[in-house]
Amino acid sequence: MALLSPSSYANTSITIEGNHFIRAGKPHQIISGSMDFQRIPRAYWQDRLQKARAMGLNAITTYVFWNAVEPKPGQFDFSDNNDVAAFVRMAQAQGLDVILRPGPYVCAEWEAGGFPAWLFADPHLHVRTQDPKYLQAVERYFQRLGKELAPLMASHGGPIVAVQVENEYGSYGDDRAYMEQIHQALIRAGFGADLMFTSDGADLLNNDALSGVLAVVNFGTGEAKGAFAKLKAFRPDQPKMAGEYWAGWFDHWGEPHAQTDANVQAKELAWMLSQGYSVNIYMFEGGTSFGFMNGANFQGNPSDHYAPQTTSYDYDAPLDEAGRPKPKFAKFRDVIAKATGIKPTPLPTPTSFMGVPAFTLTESASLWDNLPEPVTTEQPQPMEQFGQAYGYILYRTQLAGPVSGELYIGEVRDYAMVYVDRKLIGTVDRRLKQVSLPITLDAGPHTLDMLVENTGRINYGPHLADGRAGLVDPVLLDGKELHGWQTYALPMTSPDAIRGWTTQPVAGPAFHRGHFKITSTADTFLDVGAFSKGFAWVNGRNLGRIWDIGPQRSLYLPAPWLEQGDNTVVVFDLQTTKDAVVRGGTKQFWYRSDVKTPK
C-alpha cells in the first residue's frame, strides 16, 4: 500500500471507501499509539510526541478523563495537564493525527473508568444506561469538551481524524439505544463530521456496534489473526483496524510486575501491517496515574476479587513510565519503517535523570492531631455523601464494654485500619474479601475509629456501576448495629495545613516530612520502600500511592515538579514510622517479583 508521510496530508479528513481508508485520494493506513496526555507532565508532551514520530507512528490515540476535567458538577478545568486542546495542537505540530476517545467511560485502568466521583453520590443515578440524569451529565460534559476540541476536527483543518463512541461497551452491556444516545450526543457536541467508531473485544462486537459507524477490534498479544478473522466475519466490507493492540500489560498491587514478549509483539505488528490493517498500539507510553487516580478491576465471578492497579502505568510499553525508549521501541520502529518505507525522524535529546542521595524524614505529625471538624450521622455514609471524591475518611463512634464478638464492617471500600482507643486492632482489606474482625473490649467507654482508604474505584466490569467509597454497609458489633457516627473527611489535597510537627516518635497513622537539596533538576524515581501504606507529596504534588505489598516500590518524580535548591517531601503512612530514609534513583525500584505477604 502506498503511504504518504504525515506532513503531506496534514489537516485533511480520513474517509472510508469499501474496505479501506482514503486520505487525499489515496489508500491510508493508520499506525497509531495510545498515550494519555493527563498521565504525562505537560512539560513532556512535546518530547513524547516527537518520540511517537521517531517510532514511525502517524497518529496518537488519547483518552480524555472526565473526572479530571469536571471535578465538581458544572465546574470544568481545562488548564495545565487537562489542556487537551493544547495537546492536540502540539500533536498537529509534530505531523501526527489524533484519535480521540472522550468516553464518557474510558476504562484505562483509571479511577472509576474516568467517571467523576460525584456521579455516585446520587443512589438513583445509573452510569452507562439510558438514565436521564446520567445522560444529562454526559451531555454537559460533551458540550463543554466540544468547545475545546470541535474546531480541531480534521473537517475543520485540525488533526482529530476519528472519535470513539463510548468504550468497550460490549463487555458491559448490549443496549444499542444507549450507544446511539452517546453517538448522537457526540454529534451534537461537534464531533460528528469525521470518522466515528466503536471498539470492543472480538467476541463482543455485536453487543455495541452501530449501523453506519466503523467497528474496530481490541485484543492482546498472540490474538491478532483470530481477532481480525472475527472482525472480517462481522463487518466484511469495512476497513480492518485494531483499536487496541495490547503490546504490554498493567500491574496490580500485590501481584508480580507485568513483563511481555517484545519479539512476539514485533512479529505480530509486522503481520498486521503487511495485511494492510490499521493498528493502534496500546500503550505507546503508559505514563503514571498520579495522585489517587489508579483504578481497580473486579469481574464479578465467584473466583474474582477486587484488584487495584498501581500508580505506575508503565504497561511494558515502548516508552517506559518516564518516557525513555525500551528495546521494544527499536523493534517496533524497525517493523514500521520496513512496512511503510518511511524513514523515521530522529529521537529528541534524551531526558536527564539523576540519583538523589539518601535523606531522612525527621519530622512527623499525627493524623489524630490533624482531623477536621466532623459531620454527625446516625449510620456511616459513603465518602461521596460528604462531598468527598478521593483519599481517606475516618468513621468514629463510642462503644460501651465489656463485649466480645465480631465487628462486621461489610464490603469496605477499600481498606480499613480499625482502632479502639487509638490502638490498632486489625485491618480489613477488600482485596482479600475481608468483611469483619474479632474484637474484645474491657468494661467502660471506648472510642472505635475506622480509617478507610479509597484505593481506587473499579474501572471495568459489572461492579463499576457502584462507585461508592468508604463504608457502604451498616456496622455491626456482636450482631447489633452501631449508631451515632462522627465522620472526618480526609481528601488529602494538600500538605500545607498539617500541624503539630515534631521530631519525637509518633505512633499510628502520621505524616512524615523531610527535605533534599539539588543544584539542578532532572527526573528521578523516589524510593519509598521504608513505608508501609500511604502516599507521597513532593513540593505539594501527590506522586501516588505507596504499598509495601509491591510490586512498585518507587514513585516517578519528573524534573518539572522539582526546584533548584530545597525540595520538600511529605509522606502519609498508616503504620508507625520513625526517621524513614528516602532516596532517588535513575530507574524504577521494584520489590521482588513474587507476591509479598500482605500486612
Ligand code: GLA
Contents of the next structure:
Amino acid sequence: MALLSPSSYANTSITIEGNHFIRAGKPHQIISGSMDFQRIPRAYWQDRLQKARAMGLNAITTYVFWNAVEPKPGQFDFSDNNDVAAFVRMAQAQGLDVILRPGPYVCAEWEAGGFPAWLFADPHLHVRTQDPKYLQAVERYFQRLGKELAPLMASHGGPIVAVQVENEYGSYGDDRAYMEQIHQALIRAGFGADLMFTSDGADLLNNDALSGVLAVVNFGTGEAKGAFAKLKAFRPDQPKMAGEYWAGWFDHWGEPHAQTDANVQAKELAWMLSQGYSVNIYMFEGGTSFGFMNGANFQGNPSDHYAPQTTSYDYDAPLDEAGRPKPKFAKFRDVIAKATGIKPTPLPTPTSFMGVPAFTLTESASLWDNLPEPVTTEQPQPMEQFGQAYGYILYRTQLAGPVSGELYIGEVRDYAMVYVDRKLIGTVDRRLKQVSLPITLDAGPHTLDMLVENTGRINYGPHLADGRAGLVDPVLLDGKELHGWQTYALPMTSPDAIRGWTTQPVAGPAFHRGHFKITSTADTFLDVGAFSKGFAWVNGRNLGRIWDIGPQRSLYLPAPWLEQGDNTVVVFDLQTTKDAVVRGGTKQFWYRSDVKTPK
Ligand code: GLA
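Could the form predicted together with the ligand be shown next, to go alongside the form predicted alone?
What follows is the whole complex; the chain from before opens it.
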C-alpha cells in the first residue's frame, strides 16, 4: 500500500471508508507497537519513542493502568511516571500517533488487570459488570482521565487517533449492554471524537463487538492467516487490524523464560502488511512491572492454577526490557521499510550500561522489630479491609498446646510463611494449590504468625473478579476455627523507617542493606541470585520481586534512579541470609532460559 509519510498527515483524524482507514483523503495503514508508558522510566520515554520511529512504526499503543493513577478512591496521581498527557505529547513530537487503551480493565500481566485494589474492599462490588457501584468508579476515573487526554484527541489536533473500549471482554463475558455502558462512559469523558474499537481473540469477536464500533483481532505468532479470515467473516466491510500481534510472550515465576521465533514473526508481519492490514505489535517494548505491579494468570479450569508473572516484562520484544534493540528489531524494521517504502529514521545514541562490582549487604534488620501497630479482629480479614493494597500482611494469634494436627488456612493470597514462636514450620503456596500444613505444638502457650505475601492479583480469567489479598478463609486448627487475631499491615512503601540495623546475624524474615559507589550513572541489571524470596529497593525505589525459582534472577535498575556517588540497596528476604553479595551486570541474568512455546 502506498503510504504517506507521517509529517504529511500529522494531527488529522483517521476515519473509515468501507474496509479502509482513511487519512488526509488517502488509504492509511496503522503500523503500531505496544509500549506501556507506566512500565518505562519517564526519563526514557523519548528514547523509546525515537526507537519506535526508527523501527518504522507510525503509532504507539499504550494502556493506562487505573490502579496507578487512582491509588485511593477519588485521589488521582498523574505525576512522574503516571503523566500520560506528557507521554502522549512526546509521542506527537516524535511524529507518532497514539492508540489509547484506558481499560478500565486492561489484562496486560498487570496487578488485577489494572483494577485498583480498593475496588475489592467492597465484597458487593462486581467488576466488569453493570453493577452501579463499579460503573460509578469507572465514570469517575474516565472523567478525570478525559481532563488529561480529551484535548489530545486527533480531532482536536492531538495524536490520539483511536481509543479502545474495555479489553478482550469477549473472553470474560458476553454482556453487550455492559460494553455499551463502558463505550458511553468513554464518550461522556471526551474519548468519542475519533475512532473507537473493541479488541478480542478471533473466536470471541461476537461476544462483545458493538455495532458501529470497529472490531480488531488479537492473536499469536503463526496465527495471522486464520485470525484475519475469522475477522473478515465477522466484519467483511470494515478495515482489518491486528489489535495485538503477540510477537513475544511473558514469563511466569517457576517457568522457563519465553523466547520466540523472530524469523517466523518477520515473515508473518510482512504478510500482514502486504495484505494492507493494519497491525499493532504486542509488545514493541515490554519494560518492567516495577514494585509489586505484576499480575497473575488463573484461567479457571480445574487443572489450572494460580500463576504469577515475573517483574520483568521483557516479552522477548524487539527492544529488550532495558530498551535495547535486539535482532528482532532490525528484522521488523527491514520488513516495515520494504512494505512501506519509507526510510526509517536513525536510532538515537545508545543508552549506557555498566557493571557494578560485587558488594556485600552487611547490615540486617529483623522484620519482627519492624511491625506497625496491629489491628485486632475476630477472624482474619483480607488486606483491603485494612486499607492496604500491596505488599505483605502478618496475621498473629495465640495457641495452646499440646496439639498435633492440621493447620488449615484456605486459599492463601498468595504465599504464606508460617511460624510458631518465630520458628518457621512451613510455607503455603497458592501456585501449588496448598491450603494447609501439619503442626505439632508442645504443652503451653504458643504464638502463631502467618506472614502472607500478595504475589500479584489475578489479571486474566474469571478469578480476577475476587481480587482480595491476604487471608480470605477462616483458619482452622484440627478442624476448630481460630478466633482473636492481630493483624499487621506491611505495605512496604518505603525503607526509610526501618529500625534495628545490625551487622550481627538476624534470623527469620529480614531487611538487608548495602551500598555501592559510582562515578557516573548508567543502566545495570542487579543480580539478586543470593536471595530466596522478597523484593529490592534502590534509593527508595522498589525495583520488583525476587524469587529463586526463576526464571528472572536480576532486576533492571535504570540510570535515572541512580546517584553519582553513594547508592543504597535494601532487600527484604523471607529466609535468613547473611552477608549476601549483589553485583550489577550489563545483561539480564536468568536462572532458566530453556525455550518455551507461547500458548
Ligand atoms: C491479551 C491482553 C493483553 C495481554 C496479552 C498477553 O491479548 O489483551 O493485555 O495480556 O493477552 O500478553
